[in-house]
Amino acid sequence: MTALYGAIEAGGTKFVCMVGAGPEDVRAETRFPTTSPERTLRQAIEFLRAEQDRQGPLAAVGIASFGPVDLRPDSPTYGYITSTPKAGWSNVSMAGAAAAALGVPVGFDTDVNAAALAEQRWGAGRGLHSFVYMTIGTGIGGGGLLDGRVLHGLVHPEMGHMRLPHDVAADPFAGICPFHGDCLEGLASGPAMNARWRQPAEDLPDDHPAWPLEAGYLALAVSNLVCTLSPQRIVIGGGVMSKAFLFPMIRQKVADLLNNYVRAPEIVDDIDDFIVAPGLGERAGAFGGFALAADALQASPPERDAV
């Protein structure tokens, strides 16, 4: 019999929650607005216990977060969002409440390292056992694998709050992060683009003097990473990224920037296929719910037979 899967992915604009035994069997899928915590987790609770009534029991869940998250399994707040910049979010416990309310086991991680999970197992990273996903839209995230296991340390990485060189007398623009102004998602996010222009990146015309500063600052980035990380491939999501003319910019930045100092032909002869869009397209996340759930599933304890 077919395992299903719950999967949600919990993002600062939206929850996007499905119910399927992976990307290609979806069997039921609903989105709505990230409200209230109460309320919004009520909403996903409820959606996943409708399914499970009409389409038979889930074996297990997995929630792919927005962050900072509690990812230290020996720690009392595992499983929670803590400090987010998200107004009335931080402290909200993710995993205990769908574990509580679901029963079953709960796989939880970032939203980028879930879609990073879902891009090695089914789309841009298969075949791959190091690289980086990366996301560009209401904030900045990345995630990834390094030897084949998701990236996890003292924290989680949090590559959307890198420090980066600001030229400030050619972008004067202070950045909007509450925590640290003009980091990489101050600098280069929907929202900072959106404070810097007075209006959203998506109404920007392509010959906007917008452009080649976020290339230029998501270069300088993607430089950062192949240098600490040493990815096979890059990957780039994610809102912003919809404009596809950006690719081109960024490979050629980092190729500037790198200098042929790294000599691997994957950067050298063919960076068209070292940074690249994700191969699931804006559903990375959601489908980072259905790996981190079988991930939860085969790490569970077996159940034992009833003496």
Contents of the next structure:
Number of protein chains: 2
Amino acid sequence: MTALYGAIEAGGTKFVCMVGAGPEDVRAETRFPTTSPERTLRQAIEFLRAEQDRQGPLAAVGIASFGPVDLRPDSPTYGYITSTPKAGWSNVSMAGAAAAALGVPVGFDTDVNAAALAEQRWGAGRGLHSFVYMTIGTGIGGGGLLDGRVLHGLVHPEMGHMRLPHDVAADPFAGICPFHGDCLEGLASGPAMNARWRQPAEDLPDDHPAWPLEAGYLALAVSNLVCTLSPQRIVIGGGVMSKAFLFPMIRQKVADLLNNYVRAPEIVDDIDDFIVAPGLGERAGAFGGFALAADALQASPPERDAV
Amino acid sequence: MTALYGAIEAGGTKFVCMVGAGPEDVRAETRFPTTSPERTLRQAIEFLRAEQDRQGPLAAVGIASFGPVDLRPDSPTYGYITSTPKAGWSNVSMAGAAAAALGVPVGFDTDVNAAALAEQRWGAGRGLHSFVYMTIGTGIGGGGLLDGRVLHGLVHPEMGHMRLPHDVAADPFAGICPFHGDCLEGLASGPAMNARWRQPAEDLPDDHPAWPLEAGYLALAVSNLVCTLSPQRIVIGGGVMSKAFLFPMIRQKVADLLNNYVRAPEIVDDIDDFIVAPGLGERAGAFGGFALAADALQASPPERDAV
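So that was the form predicted on its own. Now I'd like the form predicted in complex with another copy of the chain, please.
The next block holds the full complex; its first chain is the one shown before.
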């Protein structure tokens, strides 16, 4: 019998919840705005419980969460959102709450690591062992796998907060990151574009100077990721990337920046296949919940047979 | 009986070769300048053979090499230096040459990955699963481990070539990297300092403005590594770092740059222990050869018993 999983993509703006056996077999799906932690988590759990009554027992649940989150298995706050600027959501138990309410193994990771895992399993990263997923939207984040292992380390990456060359003569915009001003997210997220150009990014015409500037910052980020993580492919998703003409611009600028120094054929000969759009679209995060759930089930100690 | 290993640190300027059971038991050591590949590799192999005659058979050899190198096990040029600006050294087989001459398993990696491995096993990274080693000298390089695996990915990281904010009003120096101009290595390597200040870096007085500038670039690099790799500790070695007063300057600037966004206690409360000097000094690379040799022996198929 196919195992059924619950998947929760816990975003700062909305939650997406699914029940199914995986991306090819989604049996139920809902989305609702992120309000207070109590109310939003209750909604998620009620959805999963109701579907469980309808579809049969869930084998595990996976939560792809906004962050920063605590991913250290031995930490007393494992599975918590730790210190987020989002009001009310600091120090909130996510994984523990779901495990207590549902009594099944719960997988937990950042939304971007989960999306990376989903893309690697079912989307644009299939067959790759080292792989980065970035999202350029309300914020900028990145996750990935190296040598088959999801990127954790001390905490988890915060790729949106790397510092990049910022030519203040050409772009005097100071950046909007409350922590860092002109880090990548401060310069190139959707809200940063809106603030710089005083209009929503999606309304800017295709020939607006905003776009080469945006592609330039994203290319600098990609080239730094090549220099630090050496991924086999970089997938870039998120609302801003719905302007598909950004991809060739970014690829050209990355090639210029690396200047044939990293001579891997994947980059030098085939950059169209090195920097790509997501294979799973905007459902990568929620699908990542299925991947986390399946991994949590596999990692959980086997149940003893009933005597 | 303790296994004896050969270790070769193949540097662009000099080779360091050792025979021993590990860092605590070095039985012989030599160093010689890097000339042509044929001559330099012959010297290394002759040293190992002579010591083998004296000390008994080597169980394996490890080579910590300058690069870029080919680390893909299934590549026809695995174990080669690929495309280096160093004259005569492009497309040179390192691992294969040693294996053919000595008939033992040969481990092969970048000098900085090998140094990271040695520091993690015997030095400043003991007990850590995610760890970065940087060297600031003639060039700038970085290696490391994530979740216990050495950083490889598509090729291997080239941390010295990341792009950083460069305030040309404060520092009009254009950078000396032949590929990238003002990348990290172009701005902050020893030769970059020499070129900017028209005197050897080691002669600059401790209160020279060169040092806060240098610490600033290194802090930007460290903060970007925190955002992309999330290591548990960053070890910084190399000739430039012999000015120990750089460490507190870098730590303070990293704390300012991250601005409490990454709230791990290791960074927020204990940055003195997060950014540290190597435990193995300038022998980390050659000791890394021992680590690579031991790993190659462990990975090699067991010999059949003689009948």
